[in-house]
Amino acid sequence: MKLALVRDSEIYNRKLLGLTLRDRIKLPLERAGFTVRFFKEDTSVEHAESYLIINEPVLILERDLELNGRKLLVSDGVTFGYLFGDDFHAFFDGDLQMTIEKYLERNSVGVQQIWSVKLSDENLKLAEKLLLSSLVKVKRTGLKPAYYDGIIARTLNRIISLRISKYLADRTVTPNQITVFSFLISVIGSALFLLNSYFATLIAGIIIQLHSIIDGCDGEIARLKFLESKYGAWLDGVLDRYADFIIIFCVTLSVSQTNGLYWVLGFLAAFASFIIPYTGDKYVAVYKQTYTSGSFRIPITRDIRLFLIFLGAIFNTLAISLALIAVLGNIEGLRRIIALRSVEL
């Protein structure tokens, strides 16, 4: 068993986002593998594995935490808290905060950042501004996607999507029936597409990017009220293919009525829709980590493949981002079958 201590206080029944602050401290340290034992004063100790203790009020916004050896938790220069190993129990003689400084005296231990951030009544509003920051798909959060986050994903999609996600915080809507709402939106838009008037091609592209946006609400809502699930991850990934096919292929119907073609380049852009999310899905099932493309990579994930469809209808240019799409999206993965020769890990 690991044991993690932690001083309890008023603020953890504070809710913030749809959930208390105790669930917010406790949830990922039980994923982290620890038993969460709250306490007030001075506290027994039984024998464990290893020990993580808090004595401060803290948010830990690191989703996958790894706590290992002996370590002093600190964030942002501010130690607040001790990971100590199974000879701790040895030193335990009553008093848990005269333990811990002769425990230090006595053995050497290592520093290990944890992106958390100290609880009071004064700087709730910055626990829920980071807290909703850490669901974006970056290396700083400890999530280990396929992807992080694409340019019009961190710069545009986000800043809609996570006020979103704060509005759902506190309802009952799941991540799956977020996935499926926005499935229907794209089918939607596509369909609109078929009508081959301007007005109804803007509106098509407008809900396009709408789903584009709606589409990081699911994963949002899961990371945030730890309800993560493999099939949650394995349904968003399949209807996210579903959509981009009935959105190429509605396109590409449309802008085939003035010149057959243009069926070449929405082949050819539905492809490069398949193998950009394969390339990474299949890195990720090898290599066991995120895939980071290097130095040089032609960014078209799928938030940009949607902005540009976006894009193509407002200036009535949809060929053009079928083009675009199907040029760079077939050049990049192949791009990525050369560049991963050299990667072995």
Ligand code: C2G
Given for the second form:
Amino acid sequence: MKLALVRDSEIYNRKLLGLTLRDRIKLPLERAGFTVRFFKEDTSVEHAESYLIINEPVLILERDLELNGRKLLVSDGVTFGYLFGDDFHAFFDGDLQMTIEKYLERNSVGVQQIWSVKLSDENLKLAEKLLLSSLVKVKRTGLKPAYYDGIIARTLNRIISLRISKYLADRTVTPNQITVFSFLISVIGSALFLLNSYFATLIAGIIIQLHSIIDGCDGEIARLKFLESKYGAWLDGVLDRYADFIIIFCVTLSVSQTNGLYWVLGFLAAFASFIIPYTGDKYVAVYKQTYTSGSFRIPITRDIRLFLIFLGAIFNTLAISLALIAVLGNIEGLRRIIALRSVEL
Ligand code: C2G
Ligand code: CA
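Now show me the form predicted in complex with the named molecule, since the one above was the form predicted on its own.
The next block holds the full complex; its first chain is the one shown before.
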């Protein structure tokens, strides 16, 4: 057993974005393999293979927490916790603080920087802000997703989706419900492309961009409330592929009324929309690591493809959007085939 001893504090009873701060420390530690015990003054210590002692009230923001060895846990240069080996038990004499000091004197321990924030009544707003930014799929958050967010996701979508998720946090909506809802929005948006008026096309484009934004909320709520699931992750990706096809199909149907050759563009754009996620997901399945496509790549991830459709709808240039997706997506697919040749397993 790996034992986590967390010094209890009033502040852990406070709620932050749908969960108590108590759950917000308990759940990530349990996920990292620890049995969690809160203690008030001093505590008895049972035998364990390792001991994690958290002395200060903190909110752990780091995703995919990995804790092993003997370490001082440090955040912003301040020690907030200790990770010790099974020999800690032998030092224990009833006084936890003294035991920690004795142990540190006799044993060499390393330092591990963990992204967390010290909790106090004054900085709960800061904690909330940092918690929200920890949900975004960028390298800084320590998340190891299949792949990181594209440029439109980072600079536009996440800013809005995080606000929506903040609103949803206190409600009972599940990530899978958001996934299905987001898909339905994409179907409604696609259907509007078929009405063949500029106004309907404009609204369709806006709805598709809204769909792209809400596509971030399912994952954000899942991470925020510790509700991630394999099925949810799978469904999220699979419904995205259906949505991609439906959107491109409807856009193609609409633009091909002026020129039948646009079917070729639509066909190639649909293929591109499939080969980009396929090459990424296949990489993750085989190489078992996050797909980061090297130093140079053509940015044609889903957030960008949907943004191109959005722009095409606004400027009434949907055929150009299809052409860009078709050409850039297929070139990027080929580029990946060549670039990955030299990457070792
Ligand atoms: N997830 C989940 N259950 C769901 C949906 C998502 O558990 N019903 C989790 C999974 O871990 C999945 C991850 O959230 O791998 C996806 O995270 P999102 O933030 O939804 O990101 P994604 O849909 O890939 O990209 O502009 C928005 C982004 O491009 C959205
Ligand atoms: Ca999603």
